[in-house]
Amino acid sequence: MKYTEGPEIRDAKAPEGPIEGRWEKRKFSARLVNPANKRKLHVIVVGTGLAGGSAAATLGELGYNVTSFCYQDSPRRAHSIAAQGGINAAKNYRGDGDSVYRLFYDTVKGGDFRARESNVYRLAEVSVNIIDQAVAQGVPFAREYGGLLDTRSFGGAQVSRTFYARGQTGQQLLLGAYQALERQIAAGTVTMHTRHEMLDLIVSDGRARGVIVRDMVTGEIERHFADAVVLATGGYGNVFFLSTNAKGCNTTAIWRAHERGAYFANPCYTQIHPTCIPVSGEYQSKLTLMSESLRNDGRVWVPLKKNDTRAPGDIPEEERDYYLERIYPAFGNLVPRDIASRAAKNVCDEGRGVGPGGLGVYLDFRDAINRLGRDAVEKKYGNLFEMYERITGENPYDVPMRIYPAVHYTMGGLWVDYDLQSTIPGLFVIGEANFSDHGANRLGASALMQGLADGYFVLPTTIGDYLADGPFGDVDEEAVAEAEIKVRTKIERLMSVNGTRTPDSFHRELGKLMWDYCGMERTEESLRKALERIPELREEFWQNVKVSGTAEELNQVLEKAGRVADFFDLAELMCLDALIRTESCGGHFRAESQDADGEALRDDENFAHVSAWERTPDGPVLHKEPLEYEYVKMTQRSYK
């Protein structure tokens, strides 16, 4: 696949100074809107996640005319929902030396210092809030004996700054946005969309003027303008078929932007989790996520000896290899997701793992149920070990789980400046579905933090300084009707081929040739014969792909032929981005680009930048954002 390379890209929001001060020197220099005006305006939010959710209710607060669209039946069913393990925030409760500039630190240290420094200290800033805000919501945080607020640990640091509510901290947080959210539909501020699919982005003089959606009940293909338009769509895990995301989760309405001339920042930086449930067989379609959580109680261990078939319980200690307690002696388990897994796949690789096809390692209670009993044990992780003995049929309490990495979350995304903003003015992306916080690799409970800080507490902020120039009078009805009439033609196409395969028998197969040469480990040979196979997968799906059905109707086939689509262009965006990448950075291993431990090994020189891809006719094009560090040196990460 060729490419050309464009001229450099900046964030010009970005504010100078002291980084301390940046966001409040930016919250004070963005222009307001005066009520009365913010009634005349109107956004579009789509997306009810954490930052979704959290955005419309908050600029429905503010009085904006807010329209809100999801895909699923309730606001409330968006993936944030299955989070598990906490949200990190700089509170310091535990007096353990955590302060806003150690979460900065560790955020860009474990983001294998690929994220920008003025994004990142703003998330940690405002990390302090979002506790706050939970709480007044009612938010059931657990709590210390004497009512304190209690934290634990993650991977990537050595404080507890994670709040947390059981091993169910999405559901509950959401539930905080989602019932923000319905006061804010009560109160006629916010419209709400359920089972509404955007299909396409309006841009009309430049700006992001509305979406095309369609009715999942009714196959209607509706037509909503506003004066911004926020995606708040998640990550676009799914390319892999197997991963810990729910069904639905899809890259359309992200790509589809990105057609429309928004830039697709580090597409090949992809999170690998190390403990997952293993894969079972050919027949799963999904994959479950075990919260990182575990690692504070739980310990990774293989053992000893290659191809040792006995049960965990019948294996000394002394043939037990703790191995990242060995190789990663100051942070042990609790070292960032990139590390362990690649650690995991090693192991593995020497035919030590354990389980069916030996893709598993142990995460054993035993010594944490010997320290604190298993009634504390339960009151931690209860629903996480009744939810994997439901899962596998083993009961950790009496026998170690067996996890193996898998895919999880994207740190790529749409590219946005200081304000959110993607290269079509406009246009924000929040959350998940944009690429400023993380880097090359998120540290655990980060991503609750960024989805809450973003809908909260920046998007609100900064698209006021966007919205304070409108109304932006009307939408130009040309624009509008090729936006519509792509969207059926696209549509029209699927349904006509009538082939013999399914979508999702195509999905699997580029799932797995995404897993087997874009996944934990590339090489330049994995990546080429990956983009060479593409575009040959691609044309058989357009030649014989079979859509059942009618379009006006409920069609869940082809809601999917037109998400496996988009992730064919995507995957193909993908490699190439991991292709020319010759570096390792956190999630991103080259395995030609690694020192003699094995770990992955940078190249400042020559890849210190944000990879930001721009689609055109003839292909795409390549703008460099350069990364530079003024308050973290880069040097090589030790977790050692």
Partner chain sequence: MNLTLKVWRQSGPSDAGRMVTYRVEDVSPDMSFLEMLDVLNERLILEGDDPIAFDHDCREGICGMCGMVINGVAHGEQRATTTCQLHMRHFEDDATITIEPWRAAPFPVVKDLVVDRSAFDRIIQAGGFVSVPAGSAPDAHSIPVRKEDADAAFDAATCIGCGACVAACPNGSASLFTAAKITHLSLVPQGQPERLSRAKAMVDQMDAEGFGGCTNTGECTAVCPKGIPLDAIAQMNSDYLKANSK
Second form
Amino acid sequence: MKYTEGPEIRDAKAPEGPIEGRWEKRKFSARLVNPANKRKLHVIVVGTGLAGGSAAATLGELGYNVTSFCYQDSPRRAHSIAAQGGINAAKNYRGDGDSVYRLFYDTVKGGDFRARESNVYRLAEVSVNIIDQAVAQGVPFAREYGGLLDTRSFGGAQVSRTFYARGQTGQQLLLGAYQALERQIAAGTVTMHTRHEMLDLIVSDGRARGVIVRDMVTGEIERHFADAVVLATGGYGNVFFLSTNAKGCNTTAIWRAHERGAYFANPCYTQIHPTCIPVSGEYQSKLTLMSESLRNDGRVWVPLKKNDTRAPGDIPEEERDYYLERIYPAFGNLVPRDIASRAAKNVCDEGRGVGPGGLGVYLDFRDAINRLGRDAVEKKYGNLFEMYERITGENPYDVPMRIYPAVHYTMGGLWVDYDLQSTIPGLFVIGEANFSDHGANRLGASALMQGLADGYFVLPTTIGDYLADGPFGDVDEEAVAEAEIKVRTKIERLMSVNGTRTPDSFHRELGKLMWDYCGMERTEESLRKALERIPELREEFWQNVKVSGTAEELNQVLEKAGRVADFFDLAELMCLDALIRTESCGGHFRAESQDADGEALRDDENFAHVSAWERTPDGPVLHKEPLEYEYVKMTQRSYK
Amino acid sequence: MTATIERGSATAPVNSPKKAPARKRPGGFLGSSNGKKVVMAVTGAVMVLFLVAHMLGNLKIFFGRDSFNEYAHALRTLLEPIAPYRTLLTILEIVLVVSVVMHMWAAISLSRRASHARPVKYVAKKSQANGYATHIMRFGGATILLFVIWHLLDLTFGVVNPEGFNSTPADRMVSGFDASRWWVTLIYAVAVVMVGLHLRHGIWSAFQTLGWANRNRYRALRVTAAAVSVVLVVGFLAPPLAITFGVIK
Amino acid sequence: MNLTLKVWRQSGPSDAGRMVTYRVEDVSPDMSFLEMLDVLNERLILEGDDPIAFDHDCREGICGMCGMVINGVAHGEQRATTTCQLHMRHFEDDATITIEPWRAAPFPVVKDLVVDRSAFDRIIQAGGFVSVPAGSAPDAHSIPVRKEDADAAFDAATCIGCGACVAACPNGSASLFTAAKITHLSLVPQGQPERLSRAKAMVDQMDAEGFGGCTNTGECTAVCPKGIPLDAIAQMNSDYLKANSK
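Show the form predicted together with the partner chain, please, the one above being the form predicted alone.
What follows is the entire complex, opening with the chain shown before.
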């Protein structure tokens, strides 16, 4: 696939000066909107997860006229709800040496020096407000007997800064945001459209001015206008078909915005989560994550011998390889996700994997149960154990869990500046949908933090500065008609192929291809193969897909087909991005770039930049945004 | 009445985009489903207290017909001469009738609400909550009502009693449950058991409805409800069975 | 495994709907219930039939999107389980399985097994929140919360809003759903200022939506995937009574 290189992005609009004062500075310099004018300013927010839900609620509270969309039947169901482990915040309630600076430092380092310092510092700074806000909303975080908030340590951190609500932190935080959103809906500041899917962005006079959506119940194509559009539509992990994302998660909203001119940054950064329940068969429709917090007390091991088919209980201690503890004595089972995932892949590649197909490793609680007692373990992880048993039919109190890595989170996304504004003026992107603050790898319990930081605190400030110039007047009718025709044409095309394969079968094949060639480990050869195969498969899709029913009704096959079509294009860009980034960093591991121990080897000289892709009729254009580190010294990550 | 609550220092202008509710808003506390449940609980409690007193009174028959008749008479002359004959009894009767009517009104109203809430029935439906008693409340209530009518005609007004109205209460009772009229005893027994089942759920349910139940009390409440029901059933069945089997003559 | 499915098919809100029988073969016991339906749907699409529409999203038991009445029981007979978490190993080979949508007037059928549960959102709109605009919160440690209260609040707050309680209730009551939110917010200090007005507003909204009244049968808690306890309803009743006696 051919690409050209365009001009570098030199200014991401972060304020200058000491890092501690930058966000304060930006908050002060951002223009305010007269309260009387806010009602006249219309903002569209697409997606109602932690980022979108909290943003819509907060913008409503501020008095803007907000319209919100989600594809689910209720805003409460966005996939943020499935986050289990917790949310980081630099509260230092434990007095264990945590601070905003340390969270900032850990996040930059954890992101393998591929995130912007200014953004990450702001994230760490705002993290403390999130906990305050959530507690005030009544979020029932875990507490200690003294009535204070409990915390735990989480993958990649040596301080205890993760706040949690049993294994359902995402659910509780999302419900907090959802309730705030419903409050604004009742107050009339937010108009909610559920079961609506965004299919295109309306750009008029160079500004994002609205969206084309499909009412998923009636099939009606609707146009909605605004002075600014916020995308909070989550990540694109479902390009792999099997992932821990919800079935409905898709790239369509951000992809179609990309087609309208928004740059797509670092598409190849994919996070593979080390603790998921392994695949059990061909029919598998999704993967279920077991919270990473399990690694606090569970010990990961495989048999020393290859192809050892004995039951785990029959394998004596000396024939077990607690490989994470062995290779990484300092962090042991708590090494960052990418390292834990790759280590699992390596032992399975050696033939030491367990379970069906040899694609699994043990996560054993035997020692924890002996040390803490079964009750204590049950209190901490009861619901996770139950979930595991429900899916596998095995009881983890008696038999070690089997886990295997699975696609979990995508660090890449639409490029945004410090204000979270994309390259299209008026188009803001928040949460997992932007390329965000996690660099090449996200630390555990940081996704919830970022989504809520963006939605409650950052966007509501920065969007005001943009809206201070509004309202922006009438939307160009031609631009609207063009977008609507584009959407209708695509739907008609999908409906008219009438081939012999279902959208799901294409999706499954694409996903397998991506997992094999652009998954945990990537090579030039595998990526070239993928780049050859994807266009062929896409061609077949457009010739041979079968969509039943009509476009004027609830049609889940049509919805799926449209999403798969966009996944093809995205997959291609991911592979291209992965191909030209010949270094290994964070969630992107190029087999060609590793040190003698098999660890990821960064190439800071050539790749200390964000790769922001522009889509043009002549193919993709790469814009590099150089990354500079003033505060955290770039070092090769080591968790040994 | 409005369904939205005060929003404190709302930072946004408030208007109401709320979709028109599916059904007309009911009026006031008694119009709400919870209000009706409270009516059921309170009136039910009144009737339970009545049943306890009634049962204790019935047991007087074991101390002889005179004792029973004296008790019946005392009910009518209590508070005399301060108040006229039958004052207390009349007040009690009014309270009871009002309770019965309101209990029935609330039950019918809730039942209509329930059938509106599920216009299309399930093809297959399986109960998951164990508790036979909970599922026969409405049927049980209707059965008990029929019985009460019969019971009043029999022993209060004597219309269907062999002794007729102009007889002593004890005579009516003893003749009514005579062995030759075994079927009366049978109807009575069935009805009393039905009352017991009704109360086993009803007593517990009243506590739940009034918000006095919680998970630490559930066991105790269920045991209490069952115990009260059993005591009432036994207490009510003892005299007629004793008469039918000739223990009391 | 081979199965016979009897599935409720209804093309839209105005269609009367009917049960349709399908045969599904070679079902793996490790499949989830929804994966079994996926397999059937893939076949239906290729045969030119309309696949069975059903709601689903996270497929890990937390989003609350899925839900069907399986053999007469909401989410199937496996306790404390959502439909997506139900696995075929709990069914016998050659079994006949009936599948129906949630049936309640406030949950009109959209298509097949898909129902409209927006009534739940409107109940939350009526008062299921703490009025605290972003940025106005005091430090999280300024009010300690007893661990027992936090835990009990959490138990109630785990409600996923799936609607199984309504589907199972012989009265079509939404009491467990409404009570779960009222109880969650009644148990934390942050929820106190609006406690009574919240209970009143939410219960009245529940009535206005056309749900039935609670008769304490306990069917709801028996099918609740999160095991929301029945005493939540007692808590709601208590708050509602207090709100009305003021």
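Numbering follows the first chain given and starts at 1. Being a predicted model, the structure only gives us computed values, none of them experimental. Basically, rigid core = biggest C-alpha set you can superpose within 1.5 Å across the two forms.
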With both forms fit on the core, is the shift of the CA atom of residue 20 between these two forms 2 Å or larger? no
